[in-house]
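This document starts with one chain, in the form predicted on its own, laid out as structure tokens.
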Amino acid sequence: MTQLTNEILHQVITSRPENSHKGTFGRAVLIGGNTQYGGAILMSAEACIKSGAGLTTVITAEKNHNPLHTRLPEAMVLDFSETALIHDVLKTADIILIGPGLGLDKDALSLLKQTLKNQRQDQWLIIDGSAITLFSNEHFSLNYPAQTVFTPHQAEWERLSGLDFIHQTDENNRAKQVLLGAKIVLKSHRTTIYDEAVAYYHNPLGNPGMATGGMGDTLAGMIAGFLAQFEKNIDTIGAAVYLHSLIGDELAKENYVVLPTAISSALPHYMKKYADERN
């Protein structure tokens, strides 16, 4: 077990180089959020872009096109039918985010076969929220394991490992990430990723009044956001879970509830002074 510490973020976070434009951070394309749960995907989209993607869409139910547009002028954004427009941000992409508020519909369905079937080898996948119950339910098999990231909570893992809560140990978490080949980030109380990479690491952050909802919805694109921009590997991930619960602890100090906004509004303070104390 490795124990995730500042050290992460100093590792990770960089400057962002003089010479620069909006390719050099990323492209992430962000799938999610139908008409009952938009909400998850623009808390998705707002932590990817405040944690300083380049350039991030939004693939969404067009209820939801206004709200994001309000809130996050930044984003482009698509409608779940627009197929051949989808096809074509989805070949650009560096990071594709699916999942969150996606819903378990047909619709549902067919964005995440598509996704599954269009990645290619040197993009990453993130499957958060519903798609992970998807991809449960219908046996889907990964085309690129390692780069692929799943970020269940404990119920969403019991759907994709088979392994009940009581289970859910060090020992066996890691046979049955072994066995998908994937990169798992375990949210809970204390979250742990899975990686072939190391035996697993450990967050010793977090608290209780980041227990509200759209705060995995926030972790994944933050996690998408870091992919986007740094190296592409499983310390980037641990920097962006240990950021995260460092930012929520901090403002739990003030507030009795920890709202995954405000963790997004603090991101981009964060990321300048871990980048200026790296330097």
Second form
Number of protein chains: 4
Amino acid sequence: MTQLTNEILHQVITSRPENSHKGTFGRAVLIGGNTQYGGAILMSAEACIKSGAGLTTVITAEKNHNPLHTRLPEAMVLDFSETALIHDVLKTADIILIGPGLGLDKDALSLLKQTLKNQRQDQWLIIDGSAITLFSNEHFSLNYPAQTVFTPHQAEWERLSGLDFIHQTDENNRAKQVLLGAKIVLKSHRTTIYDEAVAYYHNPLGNPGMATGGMGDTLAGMIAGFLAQFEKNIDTIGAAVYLHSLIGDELAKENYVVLPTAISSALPHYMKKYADERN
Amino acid sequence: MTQLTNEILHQVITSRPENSHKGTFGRAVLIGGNTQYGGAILMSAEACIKSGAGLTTVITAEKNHNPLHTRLPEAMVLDFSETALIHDVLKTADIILIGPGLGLDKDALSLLKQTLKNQRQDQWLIIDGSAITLFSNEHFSLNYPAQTVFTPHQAEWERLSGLDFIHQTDENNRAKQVLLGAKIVLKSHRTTIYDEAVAYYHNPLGNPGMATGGMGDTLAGMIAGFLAQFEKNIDTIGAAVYLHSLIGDELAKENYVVLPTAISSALPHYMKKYADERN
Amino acid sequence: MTQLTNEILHQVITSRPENSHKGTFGRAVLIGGNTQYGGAILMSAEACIKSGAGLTTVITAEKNHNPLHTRLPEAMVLDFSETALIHDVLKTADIILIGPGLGLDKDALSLLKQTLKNQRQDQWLIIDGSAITLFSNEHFSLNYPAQTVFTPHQAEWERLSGLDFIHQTDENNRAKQVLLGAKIVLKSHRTTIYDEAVAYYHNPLGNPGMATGGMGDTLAGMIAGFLAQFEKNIDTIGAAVYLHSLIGDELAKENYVVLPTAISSALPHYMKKYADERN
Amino acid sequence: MTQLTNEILHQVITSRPENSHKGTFGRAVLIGGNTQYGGAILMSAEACIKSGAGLTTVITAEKNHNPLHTRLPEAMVLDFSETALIHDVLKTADIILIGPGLGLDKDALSLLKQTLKNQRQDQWLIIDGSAITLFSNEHFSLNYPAQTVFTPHQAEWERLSGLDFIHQTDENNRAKQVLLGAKIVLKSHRTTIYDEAVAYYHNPLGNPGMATGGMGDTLAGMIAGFLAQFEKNIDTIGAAVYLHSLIGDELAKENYVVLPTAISSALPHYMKKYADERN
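Please give the corresponding structure for the form predicted in complex with a further copy of the same chain, as opposed to the form predicted on its own shown earlier.
Okay, now the whole complex, with that chain kicking things off.
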């Protein structure tokens, strides 16, 4: 087991190439936010855009379009029902994140099915929140497990792995990860990342001020933003996980509770800091 | 009569346990905000989330969902009409706040009835604003008075207690509190908290710059946030009341009028300050 | 002619009485904002609330409710069509402002008629923007001219007074003011206030960075906020006019263009500064 | 070829005349923002208003009105369908910007047609984004090419000029500009401005942190704001292009990614700085 350190940030957060354009930094598509949990996908979108994804489209219930545009005019939007446009947008995506606030209804299921079925060899897929529950309930399978990331908290991991809390030991988790093939970001007060059975990361950072609704949605959005622009591998996921907690720890020095949106706001500053230190 | 001092903050605002998750800090459900007074429930929700409640759901008229998500994506939402989902959400609540901007119509009455009827032994209930008026008019009773908090201003206290302004003496208020059994936060330019006849708190802080619409909604939200995460007792209520005024007094040093939302924004900073001083 | 100076701020912006509540600082009702010009009434409402009015209700087209609540949850709202509720709210108002973004259609006309007809002896009325044009076109009259304020720019003053630009001399303006009986705030790059023929104020402040859409809506909201809480007289109007320009001049030291909403944001700070200097 | 330097800012950003009003600084009309790309026109509007246009009306799909008012109450709004009002507003415009987030459907085409057909001799027209694609596809022509500005990125320039990427040399671009007659702002990591065959500007500023969705919408809005208030010529366009990158470079010193809206927020400060240095 490797402990994540600042080194992962220096390694992953590179200076951007001079001759580049927004396409250089990836096209991210985020799917989630039903009528009850719209805030979740808003928080993912903020994390994705503020971590530097080039172009971000959010597929969400129409009632969430307005708050999204108001908070973040940088995002593009589609309603869950715009099937043809969704198809087109998914085809051009480099990264797809599905799940934050998605819920468990028929629409959610249908979007997850479509996303899983159409995943291409060069597309990375992040499955979060209720999409993990749906995936587990329906016994779906993956086209490209090695390019798929699950981001469960412990109850979602129980559904996905069949391991109850007591049996969620590192050894058991590693065995289950091998069976799934996908990368696992198992969120807890000390998040652990599982990949390829033996190589995995442990995150020593984070604090209880971050234990508030939306923190996981923000992490999922950061992973999407990082995979959109940096090398698509486990280190990049590790850097997103580590920076999320590092910013949370910094903010907790001055704040009893750390709001998820405060982490996203701080992203451009902290990413700059570690990109500069690298050089 | 005990005067509230900084000591109540040091006593109540504890360091969070390291091994915790968002559920550790409570599930709050806030009910209010009709089509005319939607801002009230927005202000309660901001105070609740920014004081550190783990998970917050707001049940409010649909027109308020959008401003709520825009200001505060951390909240979850339900419309007044989603009866089945409301039932489910209320069942899982640790704290329920009903009243800010709720109004007096049939929907309001029906929500109050449902909330009162289903209060469980382990649920705390805060009754504020127009819900106090409805409660008084309809002569409702409480399942668990000792776990119920009323937060009337003086006119609402008149309705609830039958005491007109002149007769709202400490002695009379205490007698009426005994009859009701519930805790009373009687708001005025010097707020007083009544509980168990003889033990009560007097708040020496507050200033006339805080005399602006929404200040009470913010206090109600803070009480909900504090009860969600700290010990459920009169001291925790006292700490919320005292901190609300303390922040108001700090902000009034630089501002002629203190906006309620400015108090909520300052919550994470001031709570951190008093948690640190304690240690 | 008297030049306004800092003295008017020291005179008007008094310390608030300790034993007070939100009702002490007045109930303001603002009417305006149709489907095209909704931003105008939003800016008036911000100025009114941030200058310290106790309770503010905004009557505006429903599409503006959401942006209003999002920017300013402290406000209450009603739609133009809620005739019965509007009637009730207008009855309790201390100050009514009508006009910002109101437009010239049938609804606008009907609201202006209702407002003029029901003005009570103890209610002040501010008539701004398109309401001035409607008032002029329809040759309406006033119940209580001495408690009515018109806030025209020069083209609106032409409509109201019949004086074309060339004939808008101080002498002519004063004569027309006598005929109308109402107070006149004639906005230009050097705003002048006319009242009782011989006593009037000239504002020496202001700058061309303030020449941007919404600046007048903000001034109208400030006059409403000031009249709601301070003595209802020409000095209070003068203080609002002077402070509006003074803040604009301060902000223009660092900004090429001064946004109206930036003036409102600075109100609590500047009002505190002049209230303190007074003492 | 001339390199843009700070000198262009000192030359263009003049002190405002003392005796002025909002009309002095121009009426801008911005057309764009369909149901999928609403954020684009929001970003243009922010850049236009914060660079100092006197009065700004935004014609956009109705779902975008609310986010626009919330972010920017200074703007006025019309829906795409309000044909008669659009006609009136376009007649009074000094500057029209069409294209950001407009899309390619029938409504978009019809608005572009109407705009092109009604361009008056004293009106400047900026054609951006999908409006460039539509213009190219439909082989439209211009009433007043010398008062028209195209702001293509390289793929849009290919559509407009027929030059594929490899053939987009300075010489070829200049030849195509002569044929079109309009001014060309060819956006790339080093933007170039073409006009009158031999006189053109090259922008040495900009950085890869600016490679994010919405940066071009912001530039288009700045060009509209600059042309609304300053002399209508190629130097003013050059100043907008240069300042956009200069602010981006300043913000990139502290931020890994530069959000387009952060550039707009900084406009009043930077314009003041260069106006002061000039004097």
